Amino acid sequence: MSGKNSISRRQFVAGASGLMLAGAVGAAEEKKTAPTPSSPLAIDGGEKAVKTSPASQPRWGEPERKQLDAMLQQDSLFYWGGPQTKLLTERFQEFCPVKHVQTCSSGTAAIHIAVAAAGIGLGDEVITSPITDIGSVIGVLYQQAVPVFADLGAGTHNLDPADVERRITPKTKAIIAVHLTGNPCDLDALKTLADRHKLILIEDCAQAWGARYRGRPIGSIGHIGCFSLQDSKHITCGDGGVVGSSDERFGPLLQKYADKGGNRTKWGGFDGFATNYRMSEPQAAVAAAQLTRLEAIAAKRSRLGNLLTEKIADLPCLIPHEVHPEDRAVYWFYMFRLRPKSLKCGRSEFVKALVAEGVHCSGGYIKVPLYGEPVFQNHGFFAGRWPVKEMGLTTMDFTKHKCPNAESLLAEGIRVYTYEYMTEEYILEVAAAIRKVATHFAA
C-alpha cells in the first residue's frame, strides 16, 4: 500500500482485529466445528467446513409501502418541489452532511453529473481506477474528455497514490477515487494530490454506502460524491442516484447537469447543455425508505468482513482484504489475493475447493480491466469512432495501457459473496474453509 497513511501488515491485522466484538465472536466460535488441516478436503470426499446456511431476508417491506403509500396522495411524481425527494434529500445528508444534494437516475448518471459540474471537456485527463463498473468512466467519455488509469494497492483494492501521481499530467483534470467494494480510498493522499496540483477529486461511492474514511462519512471529503442505488447496492429503490457536493465551485450546477442544463430555483433559459437524468417521486420515495436501513446494514457487513480478515490474516498463501483500521469498509464483496508462488495450485482449483466446502465464493471480479475491454482496445466509443483521438487532441492508446497489479489481482483474487443478513457462525465456518483449503495447497 502506498501514500503517507501505509500501514504494515502487522498493524494492519492488529488493527482489524481490534475491531471485533469479542463476546459476539467468542460465542459464535463456541458453536463451529472446524476442521483440522489434516482432514481431506469435501471435493475429494471430505466433511463440509461450512455446515451453516445464509438464509436470506426481505429488503423492503413496511417502511418503503408507507412511503410508496404517501407518494400515491400526491398530485404529481415530479421530483421538483416532490415531498419525497425532499425526504431523500433530508435523510441522505443525515449521513452524507454535504450542503447541495441532488438526485439521479442512477450511479453512472451521479458520475456524468458530477464530471460536467467540474467543467471537465474536450481532451482533459481524468484518473480513475481499471477495476470498476464502465460507469465510472461513461461520463468522462461523454464529455470527451479522456480517462487515464491508474493501478491499484495490492491489498486495499484502490488506487495507489503513487500510482496516481507519476499519471499527472498537464491535461489532467480530476481524479475519481472509487471506493471499490466499499473499502475506502486513501483520500488523505489523494486529496493532498488533488490540491498540489489543482486538481478535483470526486468520490465514486456506488459500492461504498455508510463507509467511513478516518471517522468522516464517504462523499464528503471530496469536492464531489456520487452514490448508486442500482439494485445490487447495499440500498435501493432498483435505479437510481444521488449526488452532492459541499463546494460552492460545484454544488450549485448538481441540478442543472442532472436536468436538461437548465436552472430552476432562477430560470433564465438553458446556459448550459446536459442531457435529463431526473429521478421520480416513487423511487425517491423507496430510496428515502431504505435509508432508515442503512447503518444496520453498513455496521453489520462491516463486522462480518472483518472478522473475515481477523481469522484468516495470518494465512502466508493470500493477502487479505486490506483496510486500515480507523476505516470503516462496508465489504459489498469481499475480496482476498492469492498468492501463487506460495500454493501448489492454480486460483481455479482454489475456488472449486472452496465451493465444495460451502463458500458462496468466485475466481475474480470483472474479465479484464476496463481498458482492455473491446471498446477500449478499438478506441470505439462514439459510432467506432474517438473524435478526440482523431483530433490529435490525446495521444492515449489503450492496447499499450497497463497496469500489472490490477491485472494479476484479477487474475489471483478470489471474491467471497457478503449480506447483512449472514451470522457471524457462517462467516468463521468461510474462514475455517479458507483456512483448510489453503493449509492443504501450500507449497
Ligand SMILES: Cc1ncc(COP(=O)(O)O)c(C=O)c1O
Second form
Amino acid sequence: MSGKNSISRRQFVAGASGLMLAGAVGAAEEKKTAPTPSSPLAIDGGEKAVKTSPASQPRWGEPERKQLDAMLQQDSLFYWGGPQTKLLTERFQEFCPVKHVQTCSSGTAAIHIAVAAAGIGLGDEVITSPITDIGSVIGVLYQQAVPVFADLGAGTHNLDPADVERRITPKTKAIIAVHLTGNPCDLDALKTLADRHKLILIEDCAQAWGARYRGRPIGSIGHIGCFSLQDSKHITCGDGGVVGSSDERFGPLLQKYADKGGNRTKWGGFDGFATNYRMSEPQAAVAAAQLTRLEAIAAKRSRLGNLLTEKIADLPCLIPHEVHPEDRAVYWFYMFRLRPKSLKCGRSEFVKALVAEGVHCSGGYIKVPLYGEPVFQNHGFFAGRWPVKEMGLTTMDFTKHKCPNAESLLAEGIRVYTYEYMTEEYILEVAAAIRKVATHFAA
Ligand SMILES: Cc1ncc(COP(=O)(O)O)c(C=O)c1O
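What I would like now is the form predicted in complex with the ligand, since the data block earlier showed the form predicted on its own; can you produce it?
Time for the whole complex; same chain goes first.
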C-alpha cells in the first residue's frame, strides 16, 4: 500500500502466529458475542479479542511459471506483436469488455496516456479526488493541465458529485473518478455530469481490480479506464498498468500515447508527442497469469469487507465503509471513520487499543490531501516552477484549496487491512475488537 504508515503483507505475517483456523465461522460467531463494557481492553492487560492469525499465501506459482516458461521460448521480449501482451489483453477484455486496450508501465502511465488521448492540455482543468495516490494527477500536470480537487462522500471516500459540479468551470475538460480502496464511485451521477458539461470521464481503477458498479465491471463505464499492476495491488507484475476504452475518439490513440507518439498499426511517423510507457513481455506474462486469480481474490475481499460492515454498522461512534448494495467493492483496504463527538478518546488512542487487541490497522491513509503536499503548496512542479500559473493560464492556488470532508476523513479514518488470505473468522474477531474498543470509549 502506498500510505507511509502501512504494513506490508510480509509484516502482517511476521506478526502472526501462522495458525490457520479452518471454517466453523458460524460457531466462531456464536462465541464472539459483544463483550460487556466491563471486559478490560487488551491495552490495559485484558484478553485480546483477536486470536486468529491467518497466514499469508504465495501470490504466484504454477500459472506464472508456465507463462514465463512460454515467454522464454520467444525470440523477442518486445510488446508489439508479443504473445504475452496479446494474452494479457485478451484476458483483460474478458473481465473488462472494452474494445481498445493498451498495456503500459504503471498506473500513473495509464492515467497519463488516458489524459493525453483525451486531448487534455495547456490550462485545461481536470477534477479529481484529493485522497488518492499522486499517480492520479501526475499525467494531468505533465500535460500542463490543472488538477482541481473536489470533496468526498462521508462514508464512500469517493468523489461527491455535488461538489464536483460546483467546481466545474468553462476550463473543465475531464473528471478522474478514483474508485478509492476498490469501492465504485457514483458513476451514474458522474456520467450525467460529464454528459451535461461535455466532459470526459476517466476511471482510475488502480485499487479496484474486479470491482463492479451496478453489476458492470468498473473501467468499462467511463470513457477511459486505467488500472495499476504495481506490487501492492490485487494482482501485479511488480510494476505495470493497463488502459482501455471503447470510445472511438480515444481508444485508437492509446497505443501511440504509450509509445513515444507513434502509431504502430499504421505508421505515419511521430505525429503525437509522448514518452515511453511500454510494458515488456516478462511483465505481461506475469500479469496475464495473475488475471486467472483475479475473480477469486476480488470475491474473497468483497466478502470479508462486507462482513465487517455487517458486524459493526450498528455502532454509533463510527461510520462504516459505505458501499452501494448493488455494487461490488473489492476492499484494497477497509476504512471506517470515527464520530469524534461520540467518543471519549482520540483516533490515535482508539487505534492503539485496536492494535493491542490484535487488529491489523492504522490511522488514516495518505498524510495530507494531495493539495497539501509540498510540491502543490509550492506550485513547484517543473524545476521548482509551474509554467501554466506563471503564464496566467490558471488562478489555482493550492495553499487556499480546501476539501473539508477529505481532511476530516484523514483525521478520523481507521484503515483495517484486508487480504484475500484472511479468514471470515479473523474478520469476526476484528469486528468484536472494534465493538469492544468502541464500547469502552463511548462518550
Ligand atoms: C488510486 C491510484 N491511482 C494511481 C496509482 C498509480 O499507480 P502506479 O503506482 O502503478 O503508478 C495508484 C497506485 O498506488 C493508486 O492507488
